[in-house]
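Given as structure tokens, the chain that follows is alone and in the form predicted alone.
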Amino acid sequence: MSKKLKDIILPDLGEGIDGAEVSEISVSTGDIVKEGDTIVVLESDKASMEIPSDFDGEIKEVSIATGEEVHIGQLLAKIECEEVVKKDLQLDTEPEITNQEDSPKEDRQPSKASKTPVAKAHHSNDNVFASPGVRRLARELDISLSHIAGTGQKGRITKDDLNNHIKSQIASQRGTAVSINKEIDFSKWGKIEEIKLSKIKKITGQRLQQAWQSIPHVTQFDKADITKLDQTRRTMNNDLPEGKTKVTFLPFLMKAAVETLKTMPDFNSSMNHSAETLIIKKYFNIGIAVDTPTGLVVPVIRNVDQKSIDELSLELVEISQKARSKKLTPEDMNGGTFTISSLGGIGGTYFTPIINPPEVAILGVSKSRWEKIYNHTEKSSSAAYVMPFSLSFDHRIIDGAAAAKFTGDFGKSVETLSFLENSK
């Protein structure tokens, strides 16, 4: 069958767009392309669009350059294809309409005899930029593109973005984590070492990925003056009999968290399975993130409100040892109502911890530092031991104002040690 050289020209872009800038050229001379493969990606002030090939064949010439302004009817490339093709530029081509309300009247009922193909213009008011091929596949699979974050120019959704979304959904249903990385031979750039992930890391990764994808996270940042707390803790440790467990900051933070949770019960809740009711828990079981050689685990300290600082200190040591020796049971990990992740012994200023479902909030504690604090009332400055902390919360249940009040109340509880009055 004889070969024929075809011109690929810029078609009518619709919506009054007579030209656009070339942001990406997807082919080179000599490339073999299929019908529907993207030839060039254009950007205008109104839309982002991919111009596909309407032929199978070999690219013989690319007539444009990245950054160039192109106009309707301009030659984009030349392609050599079979004389009998699946679809010619002059044959049946229907424009693909995203939003009929936003489209020109004449485009709503396209004629089968239309001689000028209309490239898909992805309007910014649709908040979805994708090629016709990606849209067709999404329609066939009943996938809403509005749920996918595009990685292309100006948020354009690529084939890889759609494929990664599908992989993620499949992995979520199977209860496994998924990598969005393409298979790459990293050894071609230098020496590598491949280490198998531990079972705990795999499970943790899968759960964190699900939590991040399914919960609308927001993080509130604050700090508290823990000078008094530090002095109290040191005094308690100095008075301890020999051999007794030393007191750390964490038991104080757990008690302060419980005191705050009692006055703001929404933070000690879970959404029910139908997402129609909120289950308020009248008990206070605090999960503590523990870093082990094989990965992160979150054992639970139960009934924190009923235990003293000394009792919590001892239990924390025991549960941490149990975690690091891989002796935690499922019962040790279940039933938490609120989680604390402390990096105070490591470093950092603030971080955004990921919520531990079915909980609705998590507190992240960073390393405390001595700072000079100005007192407006006394008009003087003094040194204070300041602890930065972060609260990530589920925005479906908790709004920003409530989160700001929670961090303020928690900070005040930590500073005044009001919870010690009711401790054993």
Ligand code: CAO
Contents of the next structure:
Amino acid sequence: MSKKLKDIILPDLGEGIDGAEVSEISVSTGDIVKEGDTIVVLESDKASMEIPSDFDGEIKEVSIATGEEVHIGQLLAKIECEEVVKKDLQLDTEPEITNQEDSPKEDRQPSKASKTPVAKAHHSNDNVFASPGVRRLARELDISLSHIAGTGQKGRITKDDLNNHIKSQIASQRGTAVSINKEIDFSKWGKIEEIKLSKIKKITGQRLQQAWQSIPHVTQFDKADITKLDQTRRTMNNDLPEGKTKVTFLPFLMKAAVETLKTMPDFNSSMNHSAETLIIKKYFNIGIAVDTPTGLVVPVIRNVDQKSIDELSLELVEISQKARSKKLTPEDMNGGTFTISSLGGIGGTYFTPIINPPEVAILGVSKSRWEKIYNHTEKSSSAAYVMPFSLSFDHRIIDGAAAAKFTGDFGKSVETLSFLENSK
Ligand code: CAO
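Next up, the form predicted together with oxidized coenzyme A in place of the form predicted alone?
Every component of the complex follows; first up is the chain already shown.
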């Protein structure tokens, strides 16, 4: 078998890359390499790539240096081989053809003679064929490349293969909250009943899980004296004409929220899709969390700033009836700018509501209680009807100081009912 000296030249790197910097030379003169062994590692502004040898042989000359910028078609090394091996990398003018089949992926390990940098880079993913960039990312994310089928040349695992694998893993975990649990036979320990989740529960569950996992939530707690609000509401309800809707606390809280949002517009915003700008909305559509037998839904009441307490009361009754009779349309739930979740009619003191994306904050209202408040100036105590509330906010957009101001201002608005003077 005659020996032939071959040029190893830089092949087309794809993805519009015409050159790259040599970050590592994995061979030196005299090394015996096998097909698939890394000759050189390149770093471009887009990717990190291993350039492998396409045939077995002895390196006779290394024609590049670390740090050098190399371009497609440039000579990387000269190799002496027993017979001409296959394709692309070899630009030899002699059209010699090999019968050798592509070796299986498992066989493409670096030869014993190949230099240590390559061997070092392989770690637990040794038996696979992938670039250092892909290996590095897989190592960082603790992903075994042996589980991924490579679609690149000769079964090489590309960056896209790894990305697709990560995406499919995320998608499979996103399914339901259940997917993060192990399958357990609970009947081992006693009697059980298995109930199918409603569609609303599944969809809401996914949205809540996504919001909770992707938004850095912080919750600020505060209280407001709503004695005046309670009296005003009672008066309105006492004088209620036949057939008119009873007023609850929520319409007042919606108005107070809008009054506060007008002065603190960041709370009435959304981050744009690339997370580079903040979109401030000049309209005030308040989502209201409604508890229904089949799950939680959040219909939106539009242009709250332009509506009276009576109008909001009526709309609240209509929308919550629509929610409970499963008649809400997607349109009823779109376009919200801020959400209020009220557990005031049920109980509890404070809770941490989950933000309703793409909104950036949500108010959680808890049940009011009569408390004895000590007035330091007058040195006397009096009874006050006190409403605890919480504000969860997206900390990427809102700082804690702004949130504390928001809850303070909202509390003041609720206490003084200032919005009644300024609106319908
Ligand atoms: N403090 C004290 N009492 C309160 C109160 C508060 N903060 N909020 C409401 N109440 C009272 C109401 O005044 C009413 O009492 P009266 O009949 O004596 O006037 C009673 O509680 C029932 O009110 P309501 O809850 O029916 O009415 P609402 O306008 O406050 O709320 C709605 C409407 C649709 C928001 C509510 O019915 C609902 O579904 N709440 C649950 C929302 C939810 O589940 N959120 C949790 C999401 S996080 O998992």
